[in-house]
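The chain below stands alone and is given in structure tokens; this is the form predicted on its own.
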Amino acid sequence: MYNTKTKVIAAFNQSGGAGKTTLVHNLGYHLAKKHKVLLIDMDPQASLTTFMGVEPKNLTENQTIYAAITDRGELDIWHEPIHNMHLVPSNSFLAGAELELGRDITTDSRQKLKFTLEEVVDKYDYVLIDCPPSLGYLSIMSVIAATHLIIPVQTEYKCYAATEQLLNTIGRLKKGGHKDLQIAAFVPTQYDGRTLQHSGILEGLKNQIENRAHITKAIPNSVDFPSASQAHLPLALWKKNHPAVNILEEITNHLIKLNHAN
């Protein structure tokens, strides 16, 4: 692991629509109020980059994480903080990285992101990684670079049903050499307590991960999340009195209190 107390937290779930990007964007903002925070966009769709107000199509490959993990250039951190957060952007260049790195037989290319972050990690208190919505090479690379995982789970059956597979994947990675990896929390997302389906799935999720990991309060479903993202703002800057803001602050405090991997 890194020779630092920096917490490298990957938002990981192989299911799409779980809310990984929204969680990284908002938790990054709350952490950055008092800490030095770096966000890494590891998704070729570049949603985090877009949410931060950076236009992916205007970026050269050297301005994205793609250059660093394919040895085309140095790690390029966006030239100025955005809402006190530093950003390594992404764009569609990253889509070809999985095939390219999968052909690399000279080094363990799954550790490329970890090696890249070793150069800068001690400058930050938190590094948050937005993983792609798949169990591909980029996601595995992100998990290997992480000290902790935060796992958003949409309170819909499809996402909930994939949770056991996700836990098995994490178990295999720990047995495969990443024994210090910790699950920081499961975060139920897009929750509507008025529906029996969501209430039942939330209860099922709590039972499923009981004694295996921490589960936070559920983040409610709200049109204000996409509205804030479209405005390139964290929810707290879009609507500071939104009930989800307090939940995000509670999750942030939980991350701050986490023990670091030994």
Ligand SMILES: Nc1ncnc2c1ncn2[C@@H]1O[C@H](COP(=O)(O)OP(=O)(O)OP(=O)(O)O)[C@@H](O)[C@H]1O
Given for the second form:
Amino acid sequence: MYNTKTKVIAAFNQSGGAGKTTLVHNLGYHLAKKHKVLLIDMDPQASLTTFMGVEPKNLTENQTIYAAITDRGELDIWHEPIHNMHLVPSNSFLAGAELELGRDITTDSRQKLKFTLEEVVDKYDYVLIDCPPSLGYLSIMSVIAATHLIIPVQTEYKCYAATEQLLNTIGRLKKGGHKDLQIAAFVPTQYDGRTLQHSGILEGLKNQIENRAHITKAIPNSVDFPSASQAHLPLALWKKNHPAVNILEEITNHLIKLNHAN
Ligand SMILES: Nc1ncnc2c1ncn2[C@@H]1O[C@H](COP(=O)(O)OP(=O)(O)OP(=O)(O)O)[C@@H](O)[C@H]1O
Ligand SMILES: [Mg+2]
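The form predicted on its own done, now the form predicted together with the ligand:
Full complex below, order starting with the chain above.
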């Protein structure tokens, strides 16, 4: 797919608040201890940009992913790494791309992010893409640019029910020409083992997914996640002995061990 061994991993789930951005920020941090990492914010809400400590409102069009995927400018990587991670920010301009590119029938505009990344992938070991909470154009474009998907799923009934739809969408994209796409892992998130509902949902999720993809240990529900993000820090720098840090390390090691499909 790309001419490098770079893993391009998109955090994908149409459900809002599943934990995509938190996962990209934290896994990016752990991967960046030993590898070259680029984060791409593909959400017009720009949460990843904000979590990284960059103010979306202050960005010009050319400083965001919007310019590159709409051919308005070169891919502009934020001028300095943040906790060792490189970032292509986003802001609300990106919402316009969905409409613009959706109207474009002359070129394969769904491949715009992939074409953009082709120019830089060889400089990185990992590119992590934060998708918006929809199955719209920006998410599809992100999945087409990805070699792997990581799928956070809240241990709530509504998310469990939406997982079947998610697996169908991934199946359709694979059939539609993206056959090498791999599911890196499902990551149960915001898990509270003390509630019977959560432990029941986690069991159900394991049964639903087990034969189709890897499922990681559950990331516990903890107020330290939003607190760390608000402080613009990955959890490990906010509270290094937090029990979730080891789980994030384990998920990182799983990503490192993954192979490409071809
Ligand atoms: N393990 C956790 N425990 C408690 N809160 C969490 C956890 N993970 C994420 N959160 C919080 O839940 C909210 C949603 O998380 P996040 O923004 O990462 O999800 P998302 O899937 O990116 O959301 P969106 O779909 O809006 O992009 C945030 O306020 C975040 O701080
Ligand atoms: Mg998000």
